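Starting off, we have a lone chain in the form predicted alone, written out as structure tokens.
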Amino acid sequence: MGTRLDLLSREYLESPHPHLTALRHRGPVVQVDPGGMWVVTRHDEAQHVLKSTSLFSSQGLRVSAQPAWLQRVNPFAESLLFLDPPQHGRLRALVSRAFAPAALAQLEARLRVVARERVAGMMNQRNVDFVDAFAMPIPATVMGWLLGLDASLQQHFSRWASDLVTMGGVRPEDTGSMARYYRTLEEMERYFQGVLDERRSAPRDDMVSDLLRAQVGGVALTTPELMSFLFMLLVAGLETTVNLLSQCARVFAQHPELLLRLREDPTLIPRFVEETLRYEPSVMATLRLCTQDVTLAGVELPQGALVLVSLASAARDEKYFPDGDRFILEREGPPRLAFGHGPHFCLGAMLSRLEARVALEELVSSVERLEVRTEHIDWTASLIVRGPVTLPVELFASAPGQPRTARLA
């Protein structure tokens, strides 16, 4: 057998599914890089791995956010994401409220008037870095909205949440980009800190003030435990959808002619934004460790083995999606997995769902073709997420005179 697939190589990065076909047609599970974890390939496997959580623990993804040089302690990585049943459990019943579907339907219309202008915007420049100027921007406002965060930090919110889910990719020999995310953590704990002292002594209706108010078996929250739920919603809120948003922009680019369907039927963007998280997941991939010695399909895994379930490429799993490297906006198919399984079901799916179809809404309504400007992208260094770290585009609008697709209200 050869070398390992590296998964943090630049050539799987820049280009995963070739290379996750051929692991697929090896078999279930296959070792990799880095490190001899054990990668899960197919949708049968990944399903059992995600809802088994007595044998696979979340806190395989530690290695993501706690790697061994950071001599510290990262807050996300002590967020209710690296936790097990039944702690888990409690933790989430915190924040459940903030996604029900009554809470996000009273987002919709702010989220659209955002959603609008940021369109607007764009098409006055034409030529744009998609991800600034669309992609980050919609689910960084909402997230402000949420959280009660200042607006002007944007910026900041995007560079923190880009950093924390890069962390585990650092080579040892990188000290320049360690003491970048030595400086990130940093900067979060002060300003989450002043958050928290700020609505302690004046309280909002945000998830800031409702954290600050919860207990858990009659006792608050630490602030550590508040440091870490701030530190994991900031980068839930954005990394999934920010993604999203950039990989249908890139769709767009490849096939036209699905623009303009939109554009014509409007109704069927929630189907292009379901394909579109199978055929390039936001979330690549999560990991978990075995708590004990299992056998998963065939393969002996130790106890201590640290396991990656490759959604990605179960969502091209031959067994479901016959052609899973053609994007078909008629697929059928099983559930997806692109926001996980059981228990980590992730809590924002909805949320991100809804950001995706309003803003598709108002950017179809306006844009008639999209075009990438480069010839590389740069992809973010992650074994868990994935997406353009800029995406050169140009907009065109509908021809003078030509019929436009009615707005939505």
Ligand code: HEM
The other form holds:
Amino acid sequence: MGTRLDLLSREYLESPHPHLTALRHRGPVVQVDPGGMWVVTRHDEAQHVLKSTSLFSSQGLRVSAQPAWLQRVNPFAESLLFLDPPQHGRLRALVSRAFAPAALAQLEARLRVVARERVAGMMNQRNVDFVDAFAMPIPATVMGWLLGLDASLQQHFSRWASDLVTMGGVRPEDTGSMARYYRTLEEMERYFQGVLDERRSAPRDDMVSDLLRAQVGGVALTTPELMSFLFMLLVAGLETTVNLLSQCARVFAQHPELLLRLREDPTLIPRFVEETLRYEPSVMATLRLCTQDVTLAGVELPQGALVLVSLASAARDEKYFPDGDRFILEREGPPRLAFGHGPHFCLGAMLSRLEARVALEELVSSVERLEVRTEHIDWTASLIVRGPVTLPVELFASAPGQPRTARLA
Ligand code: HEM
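Could you present the same protein in the form predicted in complex with this ligand, rather than the form predicted alone shown above?
What follows is the whole complex; the chain from before opens it.
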């Protein structure tokens, strides 16, 4: 390969895996564009970078959320995702308890009702945009519950989250998009400020009220800290799970036999979710900044170099995932990196697994076949997350008289 691969090029965004395979074959650490960043292509090195926080700082992620053209603070870029130990640990401890298993168990029954209604709605229409009809509303409803947000604003949440993950990929000439991103940040701040004011005067049983009461070392969180939490949770909780559910639908369309297997035996659904996360990860990569000159797998990286840890490439590393371009339900292998590794390991991993399991249990109990009804998919233009912007599908119910999988309670 003579020229450097551009990870924001249409060619890459549409079909990243062959490019990542080529990079992996070139070596564990390869230079790409934009900006001459270094891609870490293999599982072992990816894991090493993610746990070595003193060498590889999460400040690297700021290029995606606080791009040079943005002449104001993006509260998202101030959140714990972008902090290194020890500051990171203090803030993480505060939000962790909201994701404890006991808190999540309470969500399952309500979640199932929403998923069942959504499936029924899709079956009535038969031809739907899967993102809009199913993949987005489920996590948006859950985030609404968690943060105590107004469910009628779901459409805004999804636009906000998607703007926040794509703003790092804006081309210098695209001033129209930049103006939109400024408006989004202002709208989000106005909305969240309103939520904070309301909860201050009338606390509820939700995460926002919890955060307002929370203290770090005897000191309450400041308004900018609270604001950055809300920005981060909305982005982290929405776009990622929307993409996971959409990718599950694509796998069903590519492998109709898998959908039938899951209908026969819904206990296979968690395995299916894990293999989807490996095969088509919702979070393709994360970014780190070298805090000093460092040698990684024999490649010398200068202080300040930007390192893109490709979770998508690590998930097809031939050393651990033979025949990695195939979706294999029974696949074994080392712990995956889809939810990260080390101190920043995803706080929402258990929640999104729960959402995906319940959503798919409901989906497969009613749908026998799912076909994608488009030749061309537009993908999120981001270095970090990947998913279809829309996914037109046609859904087929079980034929009359044919035995159907028992509905789950
Ligand atoms: C398929 C779904 C999801 C995937 C693939 C995913 C993936 C990730 C990854 C890879 C990281 C680590 C990033 C890094 O090291 O730079 C992360 C962090 C995080 N995720 Fe998720 N995530 C998902 C869903 C969620 C959900 C539903 C929530 C919350 C509602 C959430 C909240 C978080 C938070 C708060 C962090 C930051 C943790 C920290 O910095 O300590 N995620 N996620």
